[in-house]
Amino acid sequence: MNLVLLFESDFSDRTGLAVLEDRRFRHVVNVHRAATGTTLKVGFLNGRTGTGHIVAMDSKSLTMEVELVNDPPPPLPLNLVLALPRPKVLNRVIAAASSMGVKKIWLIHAAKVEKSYWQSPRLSDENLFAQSVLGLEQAKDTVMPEIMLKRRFKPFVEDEIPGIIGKNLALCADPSGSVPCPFNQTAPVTLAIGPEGGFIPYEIDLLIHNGFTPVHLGKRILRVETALPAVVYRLFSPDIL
């Protein structure tokens, strides 16, 4: 945790003091070895970042004086359209996307996505929020990504994708891509990444028809949790580092 993300509920009164009693409190104590007098990097959800100075602590909670003076890092100019990963991979992917500054994520169905994945409790609002928070804490960001679930591939691609793309460069990362993924983009990008095994030819054709260019990362076929940071780094490496 490189930043303690604070929520409105942490401020119990108008004194400006934040009280932590949950996972964040335990992390600060056990990992940061914080004590009364320690100053931590903090940020307010969807707001500014700054410092939190611990003024009181006991075995169950800590109280800090908070000063928020800096803007969060700028968002990545990327719309991410992602075929729903396996449930055990989903948490890592959402946390990674959040840490890289992705602010709009569409989780979509595809032929090679098991229908049972959509029943996973990891798709709950609470879990997606929790994984996004982990990514924000890692990257010292505060702005929560918006995550949308789309269970029907064809209507989503035909009816919604054109509006999502707008004037963006639209790329579909897939092993079948005919051209290499470009480097160091300065314009906004809408990126589609398929499931394990990639999109089927019908899906690729529909994506092409609606504005996407299929691109590849080379001869190796990567898992989704590896492909996502690899593509994002390739597209925006000066902004990521």
The other form holds:
2 protein chains.
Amino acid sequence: MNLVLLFESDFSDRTGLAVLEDRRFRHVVNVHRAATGTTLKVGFLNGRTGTGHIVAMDSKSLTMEVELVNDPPPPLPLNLVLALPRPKVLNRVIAAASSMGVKKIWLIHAAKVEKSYWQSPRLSDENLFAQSVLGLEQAKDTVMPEIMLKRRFKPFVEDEIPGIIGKNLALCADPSGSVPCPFNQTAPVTLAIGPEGGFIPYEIDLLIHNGFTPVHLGKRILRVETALPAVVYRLFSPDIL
Amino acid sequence: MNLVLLFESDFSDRTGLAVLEDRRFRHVVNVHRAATGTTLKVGFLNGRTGTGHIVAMDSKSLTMEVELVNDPPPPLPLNLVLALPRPKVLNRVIAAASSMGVKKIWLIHAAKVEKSYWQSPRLSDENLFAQSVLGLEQAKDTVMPEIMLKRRFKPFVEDEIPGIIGKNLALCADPSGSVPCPFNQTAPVTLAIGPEGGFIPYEIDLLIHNGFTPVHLGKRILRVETALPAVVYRLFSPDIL
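Moving on from the form predicted alone, please list the structure of the form predicted in complex with a further copy of the same chain.
So here's everything in the complex, that chain up top.
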């Protein structure tokens, strides 16, 4: 936790002080060894970042004076279209995407996504929010990604993808891609990543027909949690990362 | 599992047939729906890849005719020096490194590595081997990475690092690095990645003094499991990945 993300509800009274008593309280006490007098890096959800100076602490909570003076880091100009991963992997992928500054994520169905994955409690708003918070805290960001669930591949690709892509570059990471993934981009990109086992040829064709270019990252087939940072840090210039 | 990795011990009799009855058996039955007559992609530990044709199966085991005809993918020309991650993260990082073709990994101590991490049973030879196998199976590779444990930072950096680097590029991924990480490399690289919380200034200085250049990946601080694929796929040309 490189930044403590604060919410409206943390400012519980009219003093302007923030009171923490949950996971964040335990983390700053146990990991950061925070005490009265400690100053922590904080940020306000979807707002600015700054400092939180601990003015009081007991065994259950701490109280901070908060000063918010800096803008959060710029968002990554990436629309991420991701075949719904296994529930076990979903949390890590959402946290990683959030830490890299991705602000729009569409979790979509595909032939090789098991239908049962859509029943996972990890797809609840509460859990997706919690995982996104972990990523923001990691990267000192405050701006919550928006996560959309699309349970039908064809209508999503045909009806929504063209509007999402607009006039920007759209790439589909696929080991069968004949072109290597470009690099040092600074303009917005829409990126699609398939499920374990890949998109099937019909899906690749539909993606191509709707604006995507399949690109490869080399010869090796990577897991989605490895492929995502690999593509993002290949694709974009460090200037905007 | 994109390849079933086979071991000497799987070839238990003089027929030349391989018999599987462990995790790999259950996986190919439950996930790949393999049956008698199915042909699977296989590879022999540290050897060639090819096909395994299932000639017999019962509820506990399968028997394959194996033909090994192809070389495994080329290794990644990367020496990876990694501050020992939290045990919870270690397995994933080893499997990811193995899937990317890393063949030499030094797990090292650093000021911000908790001493207790060195007691983790996940550092056993058996577990490191098992996690490496998962990465090889993912990337259709057969060549087992070598993992070395270095519990003392200074003697390792001073006495061993210069010989490991040789005349090649040596980079230390660090958010404080003033130079962006280079890209499209094809020559060997030694890469150091710090612990959560980073290398301390004394450690960075010692790394620089012994041949490393600190490079950054952008403004965001990434977790090690995100940073590793990010650097590797930023650093190397897709031609050799």
